[in-house]
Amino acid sequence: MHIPEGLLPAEQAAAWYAPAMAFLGAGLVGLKRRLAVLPSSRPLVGLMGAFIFVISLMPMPVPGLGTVSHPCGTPMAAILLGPLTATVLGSVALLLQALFFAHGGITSWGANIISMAVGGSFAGFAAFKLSRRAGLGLGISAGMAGVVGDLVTYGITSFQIALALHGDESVPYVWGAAFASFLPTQVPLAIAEALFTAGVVVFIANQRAEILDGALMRP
């Protein structure tokens, strides 16, 4: 993730901004409504925002792609707060990282929102929801959210890179090569994120079960 400044052609960078801003706008509306109805959720929102910022700021360079691997954090936030709120928190984290740490870029912010904030949040939330409906335990379902959200993030990033850099090769071929380049670093990170997500969600369920009440229904 964290596609850097200048890697994407200007027209592609602009095109990714359109859906990114749509999701971000919807998330901001939902977050405003949440805080109005449940002002007690402010500490959890702040904590999850800080968590995403910190965990996704631990980069591992990927040789040959000009980008990095790292955990995402958005799947856990999606379980606890819903995917739209997680999208907002991921977007803010990505913007701050681009402005102050040179991770990502302003022109590539829209593309990075789509991969980590949107893709990681919604894929992780869907994996959690489907796993729970299939009768899997809370820890396993949360772990599935972590690993699926993480890998989907990098699948989307690989597609974005393929669109930008495919040249005379086909987009699917370059996508496969890019995604394969991520896997040696990303698979261990995805497993670690799955274990951490599962542990935190189970701990919260045991200590503060009300936080998870209605988790599958939140925006």
Contents of the next structure:
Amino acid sequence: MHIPEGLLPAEQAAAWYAPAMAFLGAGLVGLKRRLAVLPSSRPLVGLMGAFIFVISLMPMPVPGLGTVSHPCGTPMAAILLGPLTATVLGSVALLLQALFFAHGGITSWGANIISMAVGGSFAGFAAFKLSRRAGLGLGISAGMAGVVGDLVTYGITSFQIALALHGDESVPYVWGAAFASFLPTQVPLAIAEALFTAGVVVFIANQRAEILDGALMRP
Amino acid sequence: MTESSGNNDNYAWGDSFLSRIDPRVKIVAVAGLLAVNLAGASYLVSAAIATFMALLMVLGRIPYRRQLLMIAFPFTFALFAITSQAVFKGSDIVASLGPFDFHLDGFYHGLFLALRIIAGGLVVVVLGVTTPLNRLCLALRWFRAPATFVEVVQLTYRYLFDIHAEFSRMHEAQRSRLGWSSAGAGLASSRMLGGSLFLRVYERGLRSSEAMRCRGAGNVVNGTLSPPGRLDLVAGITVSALIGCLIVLALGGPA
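Starting from the form predicted alone, produce the coordinates for the form predicted together with the partner chain.
Full assembly next; the chain just shown is listed first.
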């Protein structure tokens, strides 16, 4: 779930922006280099950005919270293009969703980048690499990336919400309550994201293995 | 989804006065309004912004269905803010439900947050609905946004339409051949469908990308924005005056 415009206090919005812009900047430097060396990777970059946009716009109502959760798509992008490039793509998808559907926001963009673009990409990619190192197959490793990236995203979002809305309660208590509220919808979504990520990555590996970056796929 | 995005652009290219305002003016105005909305921390400031933006949406003849669709997400989150604050904030208990106590002061704070969310949401909605993405990208480049970032925005937007087109084609083909036998069968085939969709859009994109390169297309947004005109000046002065009033309101009005 994306944090909407206006929810975060000004100082928290600014605080999330700082690390988000650092990740985005680093991702853009890497992506610029990649596009200069490999101009033919433009379609893959655009396609993954659009995939993240579509996948993270599939809302599922969260009972009792009055909000929605959704898959992320960033773990799959991180497997195919690396976590820093996936961070850029997730950031762009979040910006377009904010503009087209008010899903997310401009001042909350930094917080959303940290949770979905950075958290989803890096956690998913780490899970993928660790699974590969543990000797697991491509499909299972991609599935692990999907489930871990998805749950880490929601862990961070719950923390951000807890920090903004904890009121007179402690942040850990509200964090736990928010994360627990998401679990009934998020666990099935994480499993679905795992199956989808695994299925698509294996399908690509079988049909067009040259799209996959060998360095990223190696354990 | 992409159809809605397409409608966005269709409206944005329309003949409304909101669409004709220079996107650079809009970006500065939106940044100012969002900053005041957050930093003002006042019911009155958020209410004034929400009213102004709602008025703009009506005057700009943004279709009501589009308005409702776009405000749905901020609205659900506004309800969440009210509920969560009523539970987590305050000491004046007015009702209890199981382990949760509802507090009146928390409820009022939740209402303030809800108003701020709706006001901020409306500001973003007006920018998004009334500005074609191409002009927004030109404005971003004018503000020195990194060329790679703007290029990725354009690529992503463009591939949304490709995904929509290929998905519709595959969906129709599957329905005409097999129909949707069951949810289980649909789920089982979704991975293969997802992979096929990915490859089909990728190959289509690869072909058009190569064709564009052969024709000498550049990588960054093409075109220029014309210099701001009278309408832009009026819009800039109006929003500046509004922001000035809001700052005065925030400094002197009730928190």
